[in-house]
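The data below hold one chain only, encoded as structure tokens and taken in the form predicted on its own.
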Amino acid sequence: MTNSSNAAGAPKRTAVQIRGLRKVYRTRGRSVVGVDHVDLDVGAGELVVLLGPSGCGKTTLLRSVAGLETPDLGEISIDGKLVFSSSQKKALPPEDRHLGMMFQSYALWPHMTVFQNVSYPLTSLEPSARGDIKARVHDVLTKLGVAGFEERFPSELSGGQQQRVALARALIGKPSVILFDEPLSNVDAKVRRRLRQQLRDLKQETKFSGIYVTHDQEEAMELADTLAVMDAGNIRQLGTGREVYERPNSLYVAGFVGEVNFWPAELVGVGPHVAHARTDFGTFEIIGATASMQVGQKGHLAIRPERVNIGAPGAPVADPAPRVRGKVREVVFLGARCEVRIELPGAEVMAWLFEAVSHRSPPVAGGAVDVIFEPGSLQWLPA
């Protein structure tokens, strides 16, 4: 990121660094912002996953710094190498950004064996650099899982093989940087969830650094050092996985990046520390206050589910935590947890419960509960 510095205090080598980023795509008469001057410093070892919705802007970004997109103005360096400049009207193509990239689409050669498409990225390396490309392969495809399938041909593998093929075709070049557009969308839970492990475990040995694209949420905050939550062309926040889910800057973050409550309120007060938000339900206390509050601003109070707990009417809690008396509309049992709606006054509520399912009978639809919010839990979201 931006700025970093290593435990002796130098600055961390920059991996990718794009400024000012720019792209439009023109059609019949028609103009769509696809990436809207956007900076991103990607450091050395470090993956930065691009998350966000369909047209955020997430792929058109990865593409540009591969040399798949042209953008219309800013610059893109690799390694310290400007790769792109509008200005200076350069463009190198994609094979001398010696990058590596695996796709959505798994784009393994059909009429090429699993060896052919792995090794291919050899080929463009000086025969000094190639080394044993016999061990070189058999050693990334015993690290993926998938040795001994050298001699078969990708219509013969299933869809996780596919991807870890393609994985390792990504890999055995040992390029500077990996780009990864949406490699495990096309793969069931399960089989994701093991790659995603393998590929944390790779990163960890390999200290590649990499831009990685999804819209799963949970896959973004596995794998991030970095997180960028993209809309409309922008990165609306970036930092680490932790700080964006508990430190959402909008409405926007906090609803894409997990679960949240969120109800329309006005700020009635406002100190060093603490202010206060006024809803349909009640007033309440935010702790942390900013010097952008002030008294009258209307936006948000936050909180998330997890955050919520449930309680008995009139039950005493052992902290003094703010409550409020609801009814009890649904109650869903999902395994680890159970999520229950709670209609409040001129609001509802949604809370989960973790030890309820294993520990004690979760509330009853139709019954009267206290929902008690954690101390020092709701927040406050500008409008």
Given for the second form:
Amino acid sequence: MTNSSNAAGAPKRTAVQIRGLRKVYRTRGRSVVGVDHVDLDVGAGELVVLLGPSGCGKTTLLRSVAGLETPDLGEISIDGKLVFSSSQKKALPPEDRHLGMMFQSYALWPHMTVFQNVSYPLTSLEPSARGDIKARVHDVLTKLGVAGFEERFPSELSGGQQQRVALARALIGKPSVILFDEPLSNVDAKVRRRLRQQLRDLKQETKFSGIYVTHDQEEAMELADTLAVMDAGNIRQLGTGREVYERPNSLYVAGFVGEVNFWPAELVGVGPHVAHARTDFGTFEIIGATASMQVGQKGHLAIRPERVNIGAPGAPVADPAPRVRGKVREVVFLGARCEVRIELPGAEVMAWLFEAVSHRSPPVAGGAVDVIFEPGSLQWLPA
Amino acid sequence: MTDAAVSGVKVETPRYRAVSIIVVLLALFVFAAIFFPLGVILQRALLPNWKPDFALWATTLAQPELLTAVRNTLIIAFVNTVISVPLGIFFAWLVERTDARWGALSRLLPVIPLLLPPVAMTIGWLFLADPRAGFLAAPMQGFFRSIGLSIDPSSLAVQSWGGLILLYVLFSVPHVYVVAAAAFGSLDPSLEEAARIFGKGRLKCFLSISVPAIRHAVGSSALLTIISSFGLYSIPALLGTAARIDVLSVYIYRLLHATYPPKIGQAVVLGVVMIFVIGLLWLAQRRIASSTGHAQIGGMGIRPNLISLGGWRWPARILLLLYVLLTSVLPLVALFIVSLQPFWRSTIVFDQLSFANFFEFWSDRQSRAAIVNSAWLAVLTTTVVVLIAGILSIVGKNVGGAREKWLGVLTKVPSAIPHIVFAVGVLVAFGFAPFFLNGTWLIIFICYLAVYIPQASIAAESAVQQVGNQLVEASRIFGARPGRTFWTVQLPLILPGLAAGWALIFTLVVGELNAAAILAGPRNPVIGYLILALFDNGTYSQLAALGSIIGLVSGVTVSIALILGRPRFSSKAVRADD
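With the form predicted on its own done, generate the form predicted together with the partner chain in the same format.
After this comes the whole thing, all chains and molecules, with the earlier chain placed first.
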């Protein structure tokens, strides 16, 4: 994945700045926290993906930026302009925030043609600011590969085409920021992959800033310059996709951005660079101790399935990494990889073998194997 | 979606003060038209001269004829409900759930009678089944004679208990059908499929699964039927009088128009009693509905597998066709034939047929005024009521929450009150000092406005509901102010729904008889008044001509409105977000 390369260029200005945002829903006397004291910056040309399960507050956050929800506390600036501030009792309506948005349902107006839909953001402007509407619509439709459909109604287009028309409508007004509300959840997997590719190309080309909401971790990884994993109204971790995947700060984040093996553990030794964690089936070395780690701390020892190595039992030890003898429970062939479930004393581990598919013969169910835990692959996740 | 008041931060929308003032005034106007008459009759009946006094109640209830009218009304309401509700639900099930339906047409079939005003249907049936001059009388008697039964011709009269009930049923079934069909349409088909898989037969499945699953619709359609049985005036006025079967609505009419001075006080008391009885039934229905809970309605948009009726398929279709024949085709044909005859007779003499009747009453000043008034009133009230309902629904949707709910509930209140009672309320409230509107078209307008606001707002609300939130939000995101959003997105999208509502209400107003009977007179004649006058005078050919015109105008208007309002886009796309 090459997604982290874009984030390297430091943003010149902030497209969106969110400070201390809080939104509580009150229904029939009960309060549900939608967003809880969230701070977030979106740089110019940066795409921030909000990832989380339903009800985590990602959509509330997005709609607050859009002006479709009015938060209880906090401030939001778009392009340096304050659009919401609870202390100043200020809230600009959506139409004054200069945004683009792609909705989950496309939200193309069924009674308007593609041309009328796409030109709508321009015809909302003062006549002097509109420019050559026809040319601009044609440009953006060409760029997205849906030119020639101008006179059709949305119901006469396929799902993928509607999606691209919706994107064209979001782009045409050159908005300060484009908001994406799970825009790809209604199309099938193949179309979705193509649209994601197209979105990345388009981002390279037009350098738009955006906030993108999704619950699909693969989509999030692919599109994000910066990934924000959300839970219960909070941002649990913020970083590039690679950072979040490789150095998750909690079991929740580790589990949300990918598969992970984890076992309850306790820290038994913390040095300047390495730490030791004890589990039911042995004590293991972890590389990369941090200041927050202390002896006696309880948490989880974790390893991604693709980082689990296995070897034939009793094979010559070239590798000093600790090994644990285990029994193969089952081997599932999944095309690009083999998924192997191995029983350890009092625990279980899943390993993804990629070379096994092409080179070596995979382990057999019922056979014995050695599971090798590389210190650099193991992670400590505090409870 | 959420209430801005929660946060204490008000969104800085540019001031649409003029717009909000207009909306508030509209709402106040509508609610005044609804609740002022109700308040006035409640006050008149319960607190005459602002202190409790039940002398009026004593005189009202002491009338011996009242007891008969009440008894007859209850019998009709009971029998009509017991027959119409199962029949309407059965038709809805056949069309929505079984392969008895054929094409989109069959979904419209049971609703066709709604397009023919009940008064036209009643007159048509009078011509069909009058024991002496009815078109069906001789063939029917011949049929019975041929199978060896000799029966008294008058026992086949439509002016009888049997005839009355038949017409009440024909009138009520489409109303039940509409409610039940909507419920079946949104019912998860897997409920029935599961029952079939577990070996239940078709009929058993209908009785033990389908009907209980829509029991809330059963309850509300039963309530609807009872209310219309209480308040319907046209059928008992045209048929019941000759059969000497008096019902409450006719009794109330007589209190106002057949006695001098009019016994307004007694009419008011009876109206209040009817409102209370219906209110109690409404509460009972709500209690039953909420204690049994609603059927689970599946959200999957799959076309259900229709239940195969096998050999029963064609009998079921014939039953549906027979129903349309009885409610619409036969009465309309009878109307046309009589309207072309110089006088009403059961045989058709072709060289005597002419359009003379149509010209004759057109040349009569009073008749012409009635038709012109009704046309104007129908266009005006319908347009106003639909526009108001549309604006209120959009505003309701925009403000959301409790305010939307109350707006919805309050605009439905008149549907629980028989029109004839409501007309009495309007007469008492606006007819005399300080308004003195008695005998003007304005008083009829006010009454129609209040009486038809429920239908209009049901049509408008369902149209507004079908427009997804995101379509409106998208408009604002892309820079449109609320005004532009209204004109370019909201209004065009609900227009087809409003057009359908317009058509339905137009036909109702054109053939309206209940309010017309109470409020119209020689100074402000409308078609309903003219019908009663022609009927009383026995000028049946002209009555038939008028009925034909009503039927024709209704049919044409509805077709035009539906064609004009037909959406150019697929209805699926409107519900893009669900």
